[in-house]
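Next comes just one chain, in structure tokens: the form predicted alone.
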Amino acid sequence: MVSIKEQFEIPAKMKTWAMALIAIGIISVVIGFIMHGTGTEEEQSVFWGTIMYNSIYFMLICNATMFFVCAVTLAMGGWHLVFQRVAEAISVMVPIFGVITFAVFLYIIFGGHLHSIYHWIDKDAVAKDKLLDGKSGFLNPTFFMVWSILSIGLWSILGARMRKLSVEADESPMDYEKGKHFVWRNTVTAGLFIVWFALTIGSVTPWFWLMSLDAHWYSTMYSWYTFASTFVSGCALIALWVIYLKNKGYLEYTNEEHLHDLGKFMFAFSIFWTYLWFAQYMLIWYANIPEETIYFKPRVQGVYKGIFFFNLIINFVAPILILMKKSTKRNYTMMTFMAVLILFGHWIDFYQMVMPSISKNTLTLGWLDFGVAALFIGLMIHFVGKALARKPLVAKYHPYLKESIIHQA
């Protein structure tokens, strides 16, 4: 085996970007607060509702990563594992923007009792409205805030459980028995984080924070819908690290074979995503039932049009039409142009997921949304750096290596 960089170390210039912007976003946390966060009701709820999809958004899609890692454990796969410490270091994420958004959601339902961003925590208006009075048995501020620890904390605890497991692969070569018991304890945890994705990512989690806050309204893909958003963006971040630490001489057993595997993951994903997109849009534009097209009136008719269909073009156009080349998805430039395309798209996604519920009549989308970004962005570039630097960037003993070395597209 040749000689490889094992050990990232934090460049200079990565601390400095990931210092300027998160001073940015605190400037524009604080800016906003001051002009909108004591505001009146609406003006505050557009400042948390901000801070709420920021922190939701990147919180999932660095979860995204660990779900990657995990599904293809259980497919007993091997290819990824020349890069999977980056997916690992992506996920160290989650407790720490989970806690920033467990903190809005307290604020949100406990403190502020914002109920333009959650109708259903106003009392009054559950009483007077039989519909949500028959789903609060299990859409109120108990169950929620519950669900919620239960999701962000096995998320944590399953993605560390996986992390630390991937740290045996680096003590000692193993022989027969010792990597069939490594691999089939890394099955387990895989598929033990995989369940509970399902039961919250795939069902209930959505519901409660994106779904509910049009909580007369509902849609069987929803989270779905929110999977797939999510889950290509995950892509389009670990393509994004991997090119980076490709570009600074490190993951050298990394070629071009398995970034166009990961492409391949952003292109199908962008064409479920829109096949989602477009299901649950025409399903629900051919009945043309009032209490379903509630939520697409002023996404599709009022001063959001243009950001629902922006959205169209970027997570689906321009994927379906720049990554269906092979050549495109091997070409680390254009690589690096569509994960930062589809990230940026999926942003706009959740945008539009969730504040057109909260201002219905303005279009909010500002340097506030941007000012926001920054902060976990910079947050994200500190703390995987970090965790990269922490163990060596390939798993040299893993019993997979070998087929992950020489994996073919």
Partner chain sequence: MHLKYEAQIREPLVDGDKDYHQVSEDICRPIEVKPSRLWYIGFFISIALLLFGVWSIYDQVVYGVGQWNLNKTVGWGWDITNFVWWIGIGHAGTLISAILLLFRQGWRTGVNRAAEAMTIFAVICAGQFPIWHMGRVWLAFFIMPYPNSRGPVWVNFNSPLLWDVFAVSTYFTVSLLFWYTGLLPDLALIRDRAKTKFRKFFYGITSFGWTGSTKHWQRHEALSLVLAGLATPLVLSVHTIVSFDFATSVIPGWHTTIFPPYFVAGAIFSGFAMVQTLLLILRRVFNLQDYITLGHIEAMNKVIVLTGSIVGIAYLTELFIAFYSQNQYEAYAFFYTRANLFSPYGWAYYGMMTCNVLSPQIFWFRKMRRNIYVTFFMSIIVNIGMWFERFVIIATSIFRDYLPSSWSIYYSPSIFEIGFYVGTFGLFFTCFFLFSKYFPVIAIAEIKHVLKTSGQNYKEQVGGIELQKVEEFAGEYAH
Contents of the next structure:
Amino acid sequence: MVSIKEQFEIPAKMKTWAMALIAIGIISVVIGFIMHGTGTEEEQSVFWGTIMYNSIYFMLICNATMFFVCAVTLAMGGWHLVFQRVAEAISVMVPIFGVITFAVFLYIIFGGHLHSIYHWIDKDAVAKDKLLDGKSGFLNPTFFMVWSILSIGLWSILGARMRKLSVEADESPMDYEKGKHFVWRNTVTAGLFIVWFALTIGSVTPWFWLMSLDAHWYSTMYSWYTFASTFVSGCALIALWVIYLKNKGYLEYTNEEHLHDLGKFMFAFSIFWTYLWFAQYMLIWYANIPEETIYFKPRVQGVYKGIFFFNLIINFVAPILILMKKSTKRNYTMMTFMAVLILFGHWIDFYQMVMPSISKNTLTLGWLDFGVAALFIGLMIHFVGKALARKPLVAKYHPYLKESIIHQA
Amino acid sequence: MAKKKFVVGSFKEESVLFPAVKAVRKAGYKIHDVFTPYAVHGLDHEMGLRETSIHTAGFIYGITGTATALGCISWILVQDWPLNIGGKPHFALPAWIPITFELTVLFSAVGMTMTFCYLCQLAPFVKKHHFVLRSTDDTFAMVIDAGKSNSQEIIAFLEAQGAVDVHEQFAETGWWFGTYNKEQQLYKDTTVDIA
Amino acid sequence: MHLKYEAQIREPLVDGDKDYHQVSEDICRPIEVKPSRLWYIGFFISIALLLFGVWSIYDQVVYGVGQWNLNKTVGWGWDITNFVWWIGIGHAGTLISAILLLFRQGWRTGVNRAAEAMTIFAVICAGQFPIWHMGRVWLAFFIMPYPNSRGPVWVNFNSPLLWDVFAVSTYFTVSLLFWYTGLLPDLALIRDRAKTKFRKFFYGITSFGWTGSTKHWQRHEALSLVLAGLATPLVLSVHTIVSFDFATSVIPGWHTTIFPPYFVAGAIFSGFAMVQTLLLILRRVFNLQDYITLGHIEAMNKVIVLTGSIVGIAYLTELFIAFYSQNQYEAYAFFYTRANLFSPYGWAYYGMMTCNVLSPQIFWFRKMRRNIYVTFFMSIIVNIGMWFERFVIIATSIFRDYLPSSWSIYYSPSIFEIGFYVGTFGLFFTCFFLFSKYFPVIAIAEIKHVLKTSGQNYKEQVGGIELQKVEEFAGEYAH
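Could you please show the structure of the form predicted together with the partner chain, as a counterpart to the form predicted alone just displayed?
Every chain and every other molecule in the complex is listed next, the one we just looked at coming first.
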């Protein structure tokens, strides 16, 4: 008989790492603030922009793990159950990062009036600008804030509901009727989450947070592109945590079969991201309309040229070549490497979505970016570790759990 | 090509077949093949078959397609007959990606399917000997290469493993041209019956 | 041996008390008996429709494309609408076989064969439109790049229309290979069951001498998986490239970056609707209710509501960005000609919205998803809606272009355009009737593969595993 070591205990080393990263992060932010926070508007914008893209990125990838759970639940999947709790634990970061993101937005829009981040908050400029004036029914601080609260709030609430439902599977064995009802209740909540996710990440939210950085520019693809970027990172994040726990001796039922399927997700959605990247880029390149090509001007021809193509290599060429092989997807070391690479790659993707719009002529990538990222990573390690320790790592009486145990990729 | 002697046993259940395969191999008999109505997962490993490398072939065909597309288009539009199309550079890579992708897939799929047919020797008008007619329906037919050993011994062994309808057959292992609507005498049979 | 097990709470994929032989019997029966009178009636109606199409095309070839009502700005009308419509329908087969295979949706085994066949016929129908639109159809081979006698004149590789040539022909080839390699074992089964000389001969040739050797199965599995992996991006690429025909231009309402994924979602949407239409008839006529169960129908309806909603988000995104961009031409295309009930083509836009976005929402309700009559009705509504979508995109954007002096009068099709479209229905159904008579409409080998895990009678037998403690279960079966 196999004993289930299903209760996670936070190792001391993990605490140290989390605290160290948070400390590095806070120090970087403080130094950054001292150096730039009171400087010219340009300097301030770069500082706040850096914090903003990091907070959005980390929040969205954590939210993508809940999307993963909900999507697989709706597809009546059973294979992921041995590690579903890991994905759930990561998603507890949504409200935490959400508050940070929201605070950053509050400062940018109301506190600092940083017009070079969101040009449309400058009332004088909008009054003179026919286009921005026309958009002001949508692009205005009130609607922006209301929509942000709604987005983050409902993700958090629905995510919490999914996690709460999951706990029920720890209590007692379920018979046929109870099991069916349990799965049905899961699909209802998952359905609500997916619908709200589609209305936010699939449409309005990225227009507000990211696309309006270039207030004149527009692309209908933009939100779906953002979704693809965060979802592939979310899968990589799950894989990374699963491998960590596996190395620590937990998750006995999870094996290379499950890792293989996570690898397939990472592979498939890396290609999907590339597909959306290509469709957006190629159509704008082909039609060559100045209103649209302006977006790619600093990115393809300006100082961000290197980052732009590096982004493509790291997020497309590397995954497609390395993850294509079956043996790579079943190898813990290679999967760790690829997961880190993909997470880093899409972090860079977010960087190049945001910063060239704020600082068109100077490349800003530097210690501050990595420092802020360290802060978020530290917070994530701290809180996700706590969330993992709060309940068993396997939902013992879930009706599909046995399918998951014998899953073959 | 010559006819050979085989012992054929039928199984009705996967759960009987798997231990039988193991036992037969352990006893040192040579399994010629197992014919199944559908893809039985894990049977190939149980029989000790090597993994197929048809994927690798597919990858190679695929990159051949990529290279063909990029090579041909760039030669045609840059070298052979450069045209100004919509003010784009002659080397208009983004516009070539769709065709490059299509040819990659086309080469890979067609190449792999042809490789598959070649390796399995499948083609119209190809005829092969069928040991058990119902092995495409509901029977798992294990065929043991009897060689020069005693068939009766193998038959007894297989029956002990749960096989039904165990019998001996002389058959041609390869393929020949023909159709299934008529019986055909293959070659002049020069082998001497041993049994 | 690896344990085969599926949770009890999952609905069985095969109903009734079945064993392997019974599966063969049930699915081969339509091939081995004389077709019913219904089959003959349907077949001859299809032939009649096809002949109407042949007449329309004959007239068009003899007298020229002028027989169609295309005019100054509407250079693309029903022909391209129907091309895109058929190509879209042709997406469900590969989606079911390939993407659902990768997503481990067990229910695809019951429906993939018919869906793949449908895909191939739909692509054949789609291909007719660009070919006959060329006018001088005997010069159709000019679209192929080859070193020719007219000097080094090549096709334009930068043109989306040429990408289409490559995409559609590749898609057709790969779908055909995928479908046919899957058919081989089933054709061999029919060959081995055959009683008549004709069947022995015909299925003997078409089954390529398949025997069911383990090594062959191993390669067959590997080939199917890789072909599925290739077909997945391929199916996305085909409708993507079709969308590029429009989106690479600078025409308002056409040039928008969301077109590629939105077209793909729409294609899957309409393809599934067509699969529903055909399968609901098929299961009734051939008594296949045990294999195409309500569970299968429900699952497909879920895909329909999912893709319908994705398409809905895309419509609203386009509409919103037309406002957000503050581009007067976009605004004209969207708010004057499309989302305006009183514009000449307003009816088509609202028809599209009703059929594609609003009406599929009833599939959020389980009762509706499992109702055969509602499903059948909706499957037709969805395909009408998807036809409207293509027509809206094509006609509304070009009947009023940048130059008001060339604005055309209201475009409506001539009898030859209608006849051509009707003729492709004839072609499609003729092919499908022949397929259902001579080929197994359900993948027999794949059903047998899942029978012992998902068949109703077998699921009842393994109830004991359900009660086992997780620890014990894992100790016994985990690997």
